[in-house]
Structures are given as structure tokens and as C-alpha cells.
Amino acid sequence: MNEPLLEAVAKYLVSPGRGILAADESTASANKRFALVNVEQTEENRRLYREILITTPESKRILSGIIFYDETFWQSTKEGKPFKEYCAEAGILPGIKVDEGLVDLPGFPGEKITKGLDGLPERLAKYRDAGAKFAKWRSVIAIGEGIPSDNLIGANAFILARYARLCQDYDIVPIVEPEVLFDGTHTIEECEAVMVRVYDMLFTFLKEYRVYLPGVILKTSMVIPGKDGGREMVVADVALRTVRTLHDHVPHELGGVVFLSGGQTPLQAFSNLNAIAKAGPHPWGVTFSFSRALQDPVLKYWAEHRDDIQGAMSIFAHQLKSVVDARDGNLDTTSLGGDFVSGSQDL
């Protein structure tokens, strides 16, 4: 285990005016995107929506790192060059996504844990060699009547934990995802609980296993109400609860943290973010992870406008100075209007 570098990479991941873009649907949510509007379902359809993500002049200023899927990890642009060559050369760091998806928890309703340890180092050593300088793992975590159990959270810390301490045996940055999920009828307040014991939890299986911390990127959900509750979304009161729940239950000496966007808006997902980075200083360097947040206004463009590569690039680029300027504290939401509101959770 290489600690500086690991390290290094994860300062860099979460480092001033930056973040990551989540490129990790897998080819089913990939297609499922593209069935809603209305884009056939092929490989280079995916290919080449991803290209202008990548290739989109602003993604070589803002984004320290884009988490690709095994499919687009191997794919190349129209002119040959690898995406994740492309990405080096740009100073974007690329990460690939080595979890296998979900399964039932055995004796448990409702609750799943995450497999692919089978074989995993096998598929680090792989994506290292590739060039890959992180990865990424997730697990769900639903809140419902009786849920989430302690079994639950305890399976999932441990793959987690598994899973991380590989990564840095490779010298390969782990992102830690334990999503709290957006849906259902759940409170604030019983987010923030579920929060604090599924944080309490990683990080005692981490410092169990060994694993860097300070080499550790955490991906985290935001602490929101669930979206089927009716309850309004109050940034201020998302902002003060996800930050107490990180400073006081995540370790400081972690390498940084990062958010995903978990189903919100662009406008939800923004304008909480721009809240959470005000209510600093932090420990660790804060940023966005996000995919649908990013992605949906430029899918939809481009869904509609296939010839028009420079107008979904335009797109994007917005969305990319908007989310840099929430991650900094900056974002000025009375201007936001058009393609970036316009994003749905559904895509």
C-alpha cells in the first residue's frame, strides 16, 4: 500500500473548483434513460452520449475524476483515443465502478447488500494496470417500517470495509457509497438518525480492516425527508443536519467527501450543495459526485437534437460552472432557470 499516493489522489479528487462526475450507469440504467426519451438502446448511442460528457471543454477545468462503468471504461472516441487516456491527459483522474449490484438479504424484507468481492482483486489489478486511480462501491440503504435493520447496516460496513482495504492493496483510492435512499415517506429526523448509525458503523469495520483513512473518499447522501412524504425540502435545515451528522460522526483525518444527488433536481441538488459548502469550514475537502443532477438537462437536449453536439456541450457546460459554483458556496440560485431546472429525478 502506497499511503502518499493514495492520499495525493484523494486531495486531488476533492481539490479546490473541482469534483467528480458519476459516469457508472450500468448498461441497464443506461438504456432505461434512453428508452424515456425515446433514444435507441445500443452501445454506440451510449458511447457516444458519454463522449460528450468527456469531451465537453469545460469537464477539463471542473471535474478532478469521472467514475466510469466497465463498458465505457474500455471505449474510445470517434477519433480512437481511449476515454480514459483522454481523461489522463486532461487531468481528469479516471475511477471505474467494481461492485456486481444488488441482492436480497437473506431473512431480511426489503433490505439488500452489495455483491462482487468474489474476484475482486483479479478486477483491481485489472483497471490499475488500465490506468484506473479509484473506484467505487455502493450500498443501499432504505428507510421503512422496522428498516433499516442493524444487520442490514452491519453487512454492508463490512463489504465496504472488504471491498476498501482491497482497493489500497492495489493502490487504487476507494469511494465508500452507502446510499441512504431518497425514497419513501421517512422524516428528516429519521434520515439524520439513520445517518449517524450507518456512519458509525462504516468507520469502526474501516479502522477494523485497516483501511487509510486519509486515502478513503466518502460518497454520502445528503440529509433530506424521503421524496413520497409530501414534506417540503428546507435547504437551511438539509445544510445544518447533513453537516452536523458528518462533523461529528466521520472522522476527521478522512480523505474527503463527496455527495451524490440521489434522485434530487438539479435545483435541489445544487442549491443544497451551495448551503452545505457555506456552513463551512470542514475538515475534509467537500465536492459533488453526481449523475443525474449533471446529466438529465443534457440528455434530454440531446435526445431531442442528435446533430446538435455543441448545443447538449453548451448544456453541460452550464451545469458543470453551476455545480462548481454550489461547491464552493457560491451559487446564485435567483439566476438558475431554463435547461438547468428543467431536470428530472426520473430520468
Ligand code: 13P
Second form
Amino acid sequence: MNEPLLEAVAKYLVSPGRGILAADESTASANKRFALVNVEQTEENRRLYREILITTPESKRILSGIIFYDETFWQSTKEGKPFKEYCAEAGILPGIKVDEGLVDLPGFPGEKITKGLDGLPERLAKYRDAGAKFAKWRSVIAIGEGIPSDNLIGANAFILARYARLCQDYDIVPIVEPEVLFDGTHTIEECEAVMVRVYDMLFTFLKEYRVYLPGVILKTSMVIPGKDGGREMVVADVALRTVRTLHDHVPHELGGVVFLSGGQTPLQAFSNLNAIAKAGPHPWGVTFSFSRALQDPVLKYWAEHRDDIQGAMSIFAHQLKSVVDARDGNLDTTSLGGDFVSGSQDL
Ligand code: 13P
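Having seen the form predicted alone, could you now give me the structure of the form predicted in complex with the ligand?
The next block holds the full complex; its first chain is the one shown before.
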């Protein structure tokens, strides 16, 4: 394990003025999003849409990394340059999602664990040799009647720890993502209590399985009320609770912290990130690793104006400038238009 390399990559991913684009939707998820806006679900359309995001000029300045799914990791620009090489030359680190999705946890109705440890060493070697600098593994924790169980939280923490240590043995920075779902009717207090349990268990396991914490990135949800309970999301409350939970339960020697958007609208996700940034200083670099909150307005526009690549790129550029302002605590919410309000819930 090359500790200085892992630490340097982790620091770069969360460096000031930058953040990560999650473009690692599985083929099934990408197709689902395309179907909602009536785009044909072909490999070429998935490639073309990702090319718009990757080659938008502002990506170079603002993105520290892009997380790919296997299909996109091996794809190229229309000129034939592999995306991962285009990114490396542009200062955008290529990353790869290596988990293989969710399966039911037997005996625990409503709870799912993540599979993909089998064959992982071989896949990590292949991706590392092809230029991947970091990886992502997503586990999912739902909040509901009697859940999450300690068993589910523990099983996910154990799997994340094994994945993380394996990545580090291949000099790949692991992003560990225990996503606490936005779905549900829970209160913000219940969300905070679950996140505390999740972080405490996760870092206990990471330490027990000899993971090098300065070479790890935590990808986390924000502390927010469930989206189905009709509760108002108050930005100041979200920031206060998210920051409190992170500062008190995430080791300060960790490499960095990034947020998923989780189905929040772009306006919600960006405003919350802005307030979290303002509540600093934080012990680690803190930035975005959004998929839907960054991409939804772009996909919506492109679906309706398929020949206007420049137009789609300028929407993505606007998204990037806004999110990076939020990352640095300088977001002017009055500059955000209609799509920011409706964005992700529609798609
Ligand atoms: P969202 O920002 O759409 O939640 O996606 C981020 C991600 O990578 C989830 O695993």
C-alpha cells in the first residue's frame, strides 16, 4: 500500500474549488432515466450523453474526479480518445464504481446489502492498470418501522471495510458510501440518530480491518427529513445537524468527505451544501459528488434538443459553476432558475 499516494489522491479529490461528478449510473439506471425523458436506450446514446458532461470546458476547471460505470470506463470520445485518458489529461481523476448492486439481507425484510466482493481483486487490478485512481462502493440504509437493524448496519460496515482495504492494497482510493435513503416519512431527528449509528459502526470496522483512513473518502447523505413525510427542509437545520454528526462521529484524520444528492432537487442540494460549507472550518475537505442534482437539468434539456450539444454543455457549465460556489459557501441562490426547483424529483 502506497500511503502517500493514497493520501495525495484523496486530498486532490476534495481540494478547494473542485468536486466529483458521479456518472456511474449502471446501464439499467441510465436507461431508466433516459426512458423518463423519451431518449432511446442505446449504448451510443449513453456514450454521447456522458461525452457532453465530460467534455464541457468547465469540467476541466471544476471536477477533481469522475466516477464511471464499467461501460463508460471503456468508452471514448467521438474522436476516439478514451474518456479516462481525456480526463487524466484534463486533471480529472478517473474513478470506477465496483460494487454490483443490492440484494435482500435474508431474515431482515426491507433491508438490503451490497454484493461484489467476489472477484474484486482481479477487477481492481484491471481498473488500476487502465488508470483508475479511486473507486466507489455504495451500501444503502433505509429508515422505516423498526429499521435499520444493527445487523444491517454492521453487515454493510464489514463489507465496506473489506472493500476499502482491498482497494488500498491496489493503490486505489476507496470511496465508502453508506447512503441513508431520503425515501420515507422519518423526521430529521430520526435521520440524525441513524447516521450516528452508521458512522460509529463504519469507522469501528474500517479501523479493525486496518484501513488507512487518510487514504479514504466518505460519501454520505446529508441529515434531512424523509421526502414522503411532508416535512419542510430547513437549510440551517440541515447544515447544523449534518456538520454536528460529521464532526463528532467521523475521524478527523480521514481523507475527505463528499455528499451525494440522493433525490434532493438541485436547489435543495446546492443550498444545503452551501450552508454546510459556511458552517466550517471542517477537519477535512468537504465537497460534492452529485449525480442527479448536477445532471437532471442537462438530461432534460438534451432530451428535448438532441442536436444542440453546445446548449446542453452550457446548462452543465451553469450547474458546475453553481455547485462549486456552493462547495465554497458562496452560492447566490437568486441566480438559480426553474429547473433548480423542480429538477430531480421529475426524473
Ligand atoms: P445522487 O447524487 O443522484 O444521489 O447520486 C450520487 C451517487 O453516486 C449515489 O451512489
